[in-house]
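Read the single chain below, which is given as structure tokens and is the form predicted alone.
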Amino acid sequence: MPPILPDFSSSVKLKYVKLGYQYLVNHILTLMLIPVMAGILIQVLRLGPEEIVNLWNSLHFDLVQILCSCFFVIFIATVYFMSKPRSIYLVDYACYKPPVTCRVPFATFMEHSRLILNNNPKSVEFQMRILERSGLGEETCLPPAIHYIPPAPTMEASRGEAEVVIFSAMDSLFKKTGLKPKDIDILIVNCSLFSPTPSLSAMVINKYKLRSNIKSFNLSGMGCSAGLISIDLARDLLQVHPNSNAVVVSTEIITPNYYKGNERAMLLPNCLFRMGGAAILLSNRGSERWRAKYRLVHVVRTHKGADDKAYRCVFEEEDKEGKVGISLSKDLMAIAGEALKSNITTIGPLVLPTSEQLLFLLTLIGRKIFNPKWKPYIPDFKQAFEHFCIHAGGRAVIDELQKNLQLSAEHVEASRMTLHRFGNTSSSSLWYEMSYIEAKGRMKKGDRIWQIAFGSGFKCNSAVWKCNRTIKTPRDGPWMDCIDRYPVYIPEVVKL
């Protein structure tokens, strides 16, 4: 006997049922508000002309009300506009792009490793195997005082890496943006490993002839995650201060953290980090509104530094001959999932459709209440952002959040080609990755981004920004001469 009905599971494909859920859960006010509205239209329609005029004469108003009305309007609209939060727009950006002086193609950096850990192959052996998984191109720079043998991280030579960085960096942002130094009114300088004194602010302020009333702040010892943590910063100077300009620098500063001992859990950073910066330039303006290419939406910072494991994940420290290098701990993904898990929890009600907070509040009390071991539903990003991008601090956090967040390869594009052509820049990257989009000519004006980033102690930040207006195809920038060559395919192994 033929089915009564056909077999829905494979007629029907589930995605647009789901997409007519999304629908119906968003509009839901719409779609209510649409039979109300056309039954008082036709309610209106039906009284004639001298019904409605004996309505309106049957309406008494004297002075006194009218003026009370008005007051209550104004002052409402004082307090809202008073209370509500300004608007942080991010004008532009510019990255530090290193000369080509400064690559250090495979070949050259284990030519390097050799003849530095003579002495022991096994070390020389572990880093080659890093690198030919690491997702690094032959394009990645370091500075000039590695590519000495051995190594020379002097002060002068690291104070001349920071003053490269920097200055490239805040004077393509002078360029790109028509800024003058004295119209700077807020300063803050990320760079988590080189804290010199006077401090890497004092050193712009003093390159530049920067206002003695300038309010500069020099972050230190925060990893990857600083450049978020300086913009939420930036963002709480501005809500404070109006009418300001705030320029936020971030970089890591190389030479004088190359690690020359036998450890692997410290020879790992060696494989990885890489030179660069950025400057950004953030206003409250209202000026400013129209010529910014992003405004600031939310930012929200997650820390797991009370749990002890945490904590040490990523830790500067000496080893058994003395040597200070960053010793990344095994447990370092697991303790990034736990973060970036926490961070997801906070953002998702701020970001997300109603309809996606509905699965995943529905899913969440079925399990509690009817099956613990219901199949837990991971919220749908894809729905609150058109881009990603997440910092490129290696091959496995890209694989990582690309599989918990189930994006796709083209969501992770812009952060892989940002570590194959640069490495892991620090705290830097994510302008690498928001350059590359731009560049790829696919930031379209509403499109919203999200910045994801990890740093020791242990922290997980992200910071929200919605495109203020269609960015034409920069003709400038870090990816100018190589963009056209990008996506490239990266294998699993490279072998050396």
The other form holds:
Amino acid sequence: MPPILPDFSSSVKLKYVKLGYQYLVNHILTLMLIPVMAGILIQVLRLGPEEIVNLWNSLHFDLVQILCSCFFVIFIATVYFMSKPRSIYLVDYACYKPPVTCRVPFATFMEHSRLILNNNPKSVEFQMRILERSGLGEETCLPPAIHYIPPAPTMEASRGEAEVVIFSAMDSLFKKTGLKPKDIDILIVNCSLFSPTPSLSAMVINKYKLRSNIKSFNLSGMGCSAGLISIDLARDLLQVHPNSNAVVVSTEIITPNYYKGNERAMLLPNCLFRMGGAAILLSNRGSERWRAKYRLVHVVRTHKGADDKAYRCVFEEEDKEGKVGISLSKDLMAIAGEALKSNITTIGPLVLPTSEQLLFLLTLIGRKIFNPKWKPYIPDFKQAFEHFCIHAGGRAVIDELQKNLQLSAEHVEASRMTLHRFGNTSSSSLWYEMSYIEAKGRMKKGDRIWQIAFGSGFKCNSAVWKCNRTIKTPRDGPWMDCIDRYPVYIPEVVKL
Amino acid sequence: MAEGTFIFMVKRTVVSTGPVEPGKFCHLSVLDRLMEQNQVKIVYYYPSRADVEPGEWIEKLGDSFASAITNFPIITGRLQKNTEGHWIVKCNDGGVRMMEAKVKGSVEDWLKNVDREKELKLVYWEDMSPKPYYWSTFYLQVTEFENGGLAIGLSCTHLLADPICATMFFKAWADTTLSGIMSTPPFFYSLPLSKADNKNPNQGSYTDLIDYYKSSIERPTPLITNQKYATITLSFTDPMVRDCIAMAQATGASDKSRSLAFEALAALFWVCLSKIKGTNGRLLKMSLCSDMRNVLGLDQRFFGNCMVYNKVHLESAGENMLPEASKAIGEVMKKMNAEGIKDLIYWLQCNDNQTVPLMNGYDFMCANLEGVNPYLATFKDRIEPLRVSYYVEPVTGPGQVLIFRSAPGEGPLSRVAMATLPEDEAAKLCEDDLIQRFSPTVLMGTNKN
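Show the form predicted in complex with the partner chain, please, because up to now only the form predicted alone has appeared in this conversation.
Expanding to the full complex; the earlier chain stays at the top.
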């Protein structure tokens, strides 16, 4: 969707006009205040000092009046501070790094596919084409149970994977933050496709011997955007409970969900989903303000489930042979685009500078009143954010969003490289992307980050973070041993 | 469940720990290409240890194997045919198939009544599939014995490796578990060629070798019949081998390039089997297979086929069969020098045709595997192997005997011989007088009471 003005962006003059316009509109209040203050100052100076003293004496100050005024001011101030939402800080987070022995190169994946689906060469061909264009690299990992021919997805293996991923991430988080298990007040675990009894949150409580009055939640079935839903839930809980720590664990357990049939629409997740997980520590304690990495500014959730097509576009069901898999419909990208537009419409006014909002408003009015054929104005989100973390759902998602939001290659680099190195790790991919940006040393104080996640339902959720302090390149983390190799050039098609 | 029954067997793929550079290919030599129809199978037995959890060793071995194969991209690659119709290996990082198995009983009990059929169950092998690009060339099987002990079976296509380098690879893997680094990394070279001025191979000094290969390639591949084979493993201690050498009157002890132990034992088997097979006083047709790495000046870690076959011939022998047989063998071994081998390689390159013979299916074959010591393969926290067995499959025709070193501590000249023969002949071998003169220990018999 091109901008309404003809493309003179190469013209330098237009660039300066745009800059001038933005500066003017964004700082309009300041710019209006300055002449007003100047006017008052001149007026005061003209009056002369005696006149000012006379003016001062003419005001009768009564004790009652003074007390009432003070009381009034204090009352307003208290109401303001009490009703202001608590600041939620992200103290730190840790991502799980799978062991090298779980690596699945393309050749191995294709061989297994061929050996398991040996009666369906067409399905194997389809998987090969998906993998070639997927944007994944040769270092993504699948859990050990999936390395078997045929895969051995027992309940025990699934629990095993959950334990390894979640406990590693949490151990790493405890080490980084110095958090003691008994100081966790709120625990939220989200894992969409594996939901045993007792829940994964109970598993965490059992392992780390957490307090008996902990508020624990386990979110399942909410898809790849569940990570941000958990953050939203944590935020709401931290508004109610003062002085608390909340740990959010986002993961996806692959073992029980490897599709064993040959329906094409359901084979896609096999090609893209990989092992991964993240643990995040959020807090509303004032003492964390100094060492917290980020502050949560906004969370915007959009649900398109009311539309039947959106509801059915990512659907878990049985195929003709009775094998369960997740079917992705062909209009997934279109529905994602719609959901994104909805989300942007809500988040735009919250984050965009006034200049962009004004342009959007004018275009909207113009379209409604003058000429409906005017192309809608896409606000320039690059002015609102320094970094973008787009859920690494697949190459198509990142391409679509890059086009829609008119982002440069550097803006989507974190997403593309996360997809290449770790694959689609579902709800935790946003945290790998944040980790990439930090590992590259690009995160400075005051930077604003936009995390966008899509999920089944169909949902589009956004979170806006503000960087609290400049983050030094971390010496640990999932990118530690390979960050120097990135960014890599990912060809359109990798010949297998 | 009875002892020795398999409780489970599952298959998976082990992938190397570091990604392979894309676009790498490994070319195979002329000696490699001749061995396409054969496979190498080696079984290593490790003793029971009290402090090991069930399943723990299978996992550890899988992980260490994954690191080890990172140094051998030829092993994790897949076969493809190049434009000339020759096999090459595309290093595509496909990985190696691994079988995990568990057997009732202990390894010590198993070894007491193992035979060929049982032992081959410890080594997994799949023949080349119609789509070789998806076929793993190496297979690893780790079998845990429920009551203690471990068996590791390694099998591979003879196209890529001979028993010598397969043993070196296994040792390199074991070393990585000891010290974390591979102390004997492999060498990938091409085979050395003749000097440029010796262009006409027919004018070489030793043409018998080339003639033998020519006839092997030209004759039709023997059909694999329903003949059942049995394998007998005989262990000869140091004094026994010395007796044998003395009896064979093998001379030339100062010549280090010759292996008197092998020559004497090969002569012994030649004579005994001729008697058993009933060749009327003549010695049966036998070919020798020997490692040429030293002869060609290649490092022991050369990865690839470097074992050469040659026919040994003795028209008739009088009363002193053993010494004469030994002398004939000695002469053939001496003639397989660097020039002769290089001429052979050159001839093979010039006369490149697409037929692939079965090199060891026609005559009785006697292979010298003394160049490596398999007992050096010690894994961390495990002592040395209890026993090692070698197989070169498939076995057809008169059979074969493989001679290799035995466990250290039994003396530098002690040897193990594994003879694979038709069932009835195998039984007779153990009872043969000449063999009984040296009273070797029967490690594995036919188990038929």
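Numbering follows the first chain given and starts at 1. In this text, the rigid core denotes the largest set of C-alpha atoms whose superposition between the two forms falls within 1.5 Å. These figures come from a predicted structure and were not determined experimentally.
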Practice task
Superpose the two forms on their rigid core, then report whether the C-alpha of residue 446 is displaced by 2 angstroms or more between these two forms.
Solution key: no
